[in-house]
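The data below hold one chain only, encoded as structure tokens and taken in the form predicted alone.
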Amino acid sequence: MTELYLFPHSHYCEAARWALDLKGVDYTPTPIVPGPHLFSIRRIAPKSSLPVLLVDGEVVQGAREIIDFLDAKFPANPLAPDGSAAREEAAQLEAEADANIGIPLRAAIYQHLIHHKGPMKHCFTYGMPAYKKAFFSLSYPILKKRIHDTYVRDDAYIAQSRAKLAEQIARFDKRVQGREFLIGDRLSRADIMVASMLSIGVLPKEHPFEWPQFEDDPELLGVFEQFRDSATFDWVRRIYRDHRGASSEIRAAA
């Protein structure tokens, strides 16, 4: 059997399940509650992020390291683009936009959205039972705490983030302008890395995660409102609409 263990809203979790999907792998999806994840991933895994696959007795931890195992064990329909050159700067363009739009944005929404348990509650508990939903209620508070202590620290560190937000995507303003795809002329792991990270600011119907409500909370909306016409949100939903495709529906872990 292959398994991912994810957690439901996550932009490296959806690269992941994303590159399944299009590799046609079939495979279970298992949400994990934050918190004891901490044990139970560590058990099978060296660290205790996610996503993690399981397959044929293989474990592979990570997004990018995921990509990599699957094009090496599934070499039809690759996902890294075609030449060293084009390869090597995949791997340049997803580290650039992990430092500059995945880590300041996650800064930025979580400054916001640690405030609504409910929001929180349905982004980190999708697709899981009562007793699990119930553990993340009592727990909320320490998760709280610590989300706020590792992501968003304090009004110096937000301010530099949106800020570095707000630069990227206009230099990815520029490199999409005209352009279907960021390397190459068909979909590659670049893409599927970038659009999963934006996709929490676009909120693209073809994303497997059921989106929470965000309408009671205008700041958080306001993260990515300066960004709704950008050309770099416009080739998100194209990317998503055009390539996304049907995905293994999220399942309660066992």
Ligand SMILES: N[C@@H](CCC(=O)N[C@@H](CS)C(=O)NCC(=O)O)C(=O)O
Second form
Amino acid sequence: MTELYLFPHSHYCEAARWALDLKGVDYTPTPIVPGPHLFSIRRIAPKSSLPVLLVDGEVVQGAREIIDFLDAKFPANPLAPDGSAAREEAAQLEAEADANIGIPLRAAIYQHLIHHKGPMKHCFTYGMPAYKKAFFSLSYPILKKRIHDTYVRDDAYIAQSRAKLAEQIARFDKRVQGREFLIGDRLSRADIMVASMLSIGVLPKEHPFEWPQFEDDPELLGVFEQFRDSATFDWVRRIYRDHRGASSEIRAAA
Ligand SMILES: N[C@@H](CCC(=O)N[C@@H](CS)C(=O)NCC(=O)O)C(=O)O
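Since the structure above is the form predicted alone, I would like to see how the form predicted together with the named molecule looks, so please show that one next.
Let us now look at the entire complex, which starts with that chain.
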């Protein structure tokens, strides 16, 4: 059995899920309770972060590592672009998307989202049984502080994160003008990684996670609003519309 441990809304988990879907792998996406994951995931992998893929007794941690693994194990329908120069370019784009979008966008969103327990609960307990949802509610004050201290930190860090994000999106705006794909003439891992990193800002409707309602917080919406009409956000909407396809249903372990 192949299983992907994930947080349903996580942009890193989405990249791994998308890659598995494109490869046509039959897998179970299993949501993991935040908090206890610090112990449960570290028991099987070097770090506590998700996504983690379990396949034939092997454990692979990290979105890009999972994509590497999938291309090695299932060489048909490669996710890497063709040729070594294009592969280096993909690695560069993915590293930029990770450092300048994935991490700072998460910081900017959590700064506001952690004050909304309802949407946080929806994100972190999607598809889980009632007792796990109850555990989330009870432990939320501790989790909220940990998310704040780990990802939001302080005002200076948020200001720096938002500047990085704006700068990177401006760079991608130039790159995606008039192009379907970031590299070459077919979908590659660079598209998957960059579009997934942006998915928590764009909230594309083809994303397999059912997004919570965010409408009541103008500060939270303000994080995305300035980019809503950008070429980059448009590109993400197109890539999702044309290439995301169906995904396996999230199923919680009992
Ligand atoms: N470099 C990692 C980053 C993954 C990551 O940051 N995951 C977050 C969720 S968005 C996580 O699991 N955080 C909890 C933790 O690290 O304990 C990857 O590509 O998978």
